[in-house]
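Listed next as structure tokens is one chain, alone, in the form predicted alone.
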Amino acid sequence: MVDKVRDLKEVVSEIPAEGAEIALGGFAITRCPIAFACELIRQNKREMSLYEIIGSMDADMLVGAGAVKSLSYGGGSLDRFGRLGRINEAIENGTIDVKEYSGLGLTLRFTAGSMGIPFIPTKAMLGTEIIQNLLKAEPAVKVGQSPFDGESYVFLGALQPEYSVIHCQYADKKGNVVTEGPVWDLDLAKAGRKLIVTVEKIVSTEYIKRFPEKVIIPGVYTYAVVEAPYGAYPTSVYKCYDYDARALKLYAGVNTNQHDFDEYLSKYVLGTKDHNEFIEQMGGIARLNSITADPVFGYAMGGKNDGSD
């Protein structure tokens, strides 16, 4: 049997020093490689090229980080807690090259690249400003006419960055990959040329046995799979364990300033050995209690998850 099981901080240290192209998964405040992103914060990984199809915190940290060069996503938040503060003030500053999709868009080009075609056709984004900014900066969009049906259409270049990186619930050692609930990341992942699978718990390959069904990534498309516990906290797991307001909002309320920004970073990232410190910065044990999934709904009931406490 092969086993893809690795330790994340192995893993992060082969991605190159600088200039590395990765696409994180994640929809804004669920299923967020937050590990993944704060790990390459530690290891100083610099220039990057990013990829994220709805930007989240993780992105955002990266950015305020100085770490990454270039971006490609399709706009993204915090969800109710705020906004994108160190992306949005990238963009306002040009320090970073920001190429802006609509979250369709950038899923097609993910899709191109699972599919091993050099390019897809969509409508998708036709006769917006999206598509005019585009074609002004990105070599890998085009617009042109069909030669079946003479209309006009937007052509979409593959994308298969050099990493992939999803969190899910749970992963066999092979690296067959198990997500309950609602699904997005499967042709972000399957384009990356090395995919990289943290997940909550790694479990054995009779339970992917008996529910085969579940597995939405199998084993093959797997470079490395890395047990993460709480790997997407402060961000939502379903079933596991729900978003934290607390945290969510303090973030919202730092990244605002870079100042404010980089004061959060060295106390809870830079000033932390792994994910397990950064937990207990933000409280521990009694905050994962609090954010705990009900098991049936999926997420955390009868508690007070606001942020205001």
Given for the second form:
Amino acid sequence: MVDKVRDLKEVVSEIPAEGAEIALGGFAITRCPIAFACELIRQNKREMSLYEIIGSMDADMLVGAGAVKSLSYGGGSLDRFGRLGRINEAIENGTIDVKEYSGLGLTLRFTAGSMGIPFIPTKAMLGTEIIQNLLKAEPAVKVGQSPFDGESYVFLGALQPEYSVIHCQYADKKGNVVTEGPVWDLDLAKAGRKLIVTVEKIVSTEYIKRFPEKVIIPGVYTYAVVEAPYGAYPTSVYKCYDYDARALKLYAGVNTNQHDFDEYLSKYVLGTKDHNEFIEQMGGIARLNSITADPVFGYAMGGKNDGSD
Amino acid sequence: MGAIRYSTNELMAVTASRLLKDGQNIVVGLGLPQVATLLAQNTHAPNINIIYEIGVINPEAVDPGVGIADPRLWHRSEYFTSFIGTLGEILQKGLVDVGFLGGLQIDRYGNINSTLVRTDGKMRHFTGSGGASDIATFSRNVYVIIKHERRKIVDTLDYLTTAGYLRGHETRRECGLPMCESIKVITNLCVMGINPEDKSLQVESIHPGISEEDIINSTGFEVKMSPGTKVTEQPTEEELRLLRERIDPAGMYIK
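Alright, leaving the form predicted alone aside, put up the form predicted in complex with the partner chain.
Let us now look at the entire complex, which starts with that chain.
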């Protein structure tokens, strides 16, 4: 049987040191592939082209670490905790090449990629400065007339990034992926020429066969499966653990300027050998216990978890 | 009985909730839009469908969240789906009756900037559009909740992320966009709607205690009053009770 299980360090070491093209799942403060992003930083990947539909902490850290040459995204934030300070400053200073889409705009490029069709039409973004800027900077975006109704449409070229990386709850070693909760990154995942899935736990194929309706991505799409417990920490994974408000507040405080961010990065990422040590620096098992999800509600009950502690 | 006391945010939530009709499909963001939608659901519109763009339909949250990426807001949902499931299918197919939006700036034709602000030749970048641009493109009605200040309700946007009626008249249709039925802007001073002729914003109702001059002074373009401008109807005691006891007991948004 095909065994796609790989070690995080090993699978990241396979990614080109310069110029890799990577799409990241995650949405603001949930299911972000943080362990993966931190390992990219530890292995000093440079000049990356990054894609993320709703930008989050992972993309912000990679931009802050100087690893990114270009970023295509639909905006993003740390929700109430703050903004993507490293991305915002990079845009303001023009230090990286940023292409902004609407959320649907970028998602549709992945959808075309996931289906293997060359482009997809939509009326999304018509009339906006978003589309004006894309028409100047992105050859894969065009406006034209539909041959069917003669109306104006945006034609979005398919996007099949070299790597798509998402973090989910479970997968088996064949790469059948189970996700609980909403799946905003489904199309991004299926578009990647190589889909890497980091999961909380690798489960048996017997489990998959008992709940095939929970599989959102069949193994035929998957290149590698990495077991990375708490791999989205400090962002949340539905029914596994909550976001860590204290850790997100800490990050939202340091990402407002490069100096504080650099100190954070050298202490928590470059100064740790792996994601386990990162979590230990953040408070370790006691911290994780405080954000363990209630099985009915899917998040940590009691306390406000808004970072006020 | 004495006069009913309420906050401006309570008035805005009640005003927005009264615009919603039973059975409508509504794309909601966190904050006053969510409060308004829940109020409508608890009063005149029990069969409203709530949609979060992240891929969540008809949740029944019991705890407040920090954003639509907070699993608190996904509790007891009826359906989990993808971005394509919400924005690409339900929204793009034209099934959304009302999209609620906020933004950094809005202009006289209901166009919105949710991305960046320019001052003194410098740019400050904020969060970007996300699904907001898509929601304004495809929803039948767009309701915007925004603070009424000259720097937010402006003559010229610093960046147009979200199409309203573009440059008015038929320019939205000519650009190839589906025509939305209405845009309403609910501020802390008034409610504005769209003039059917030139598709520009005009004041439809003024909140109690606010003068026309207050609105003129707080608006970055020459603001028009619609014929028969009214005073915004006040909240009822029952609406205030629901807001305070059931929908936002911690007073996170209605204070």
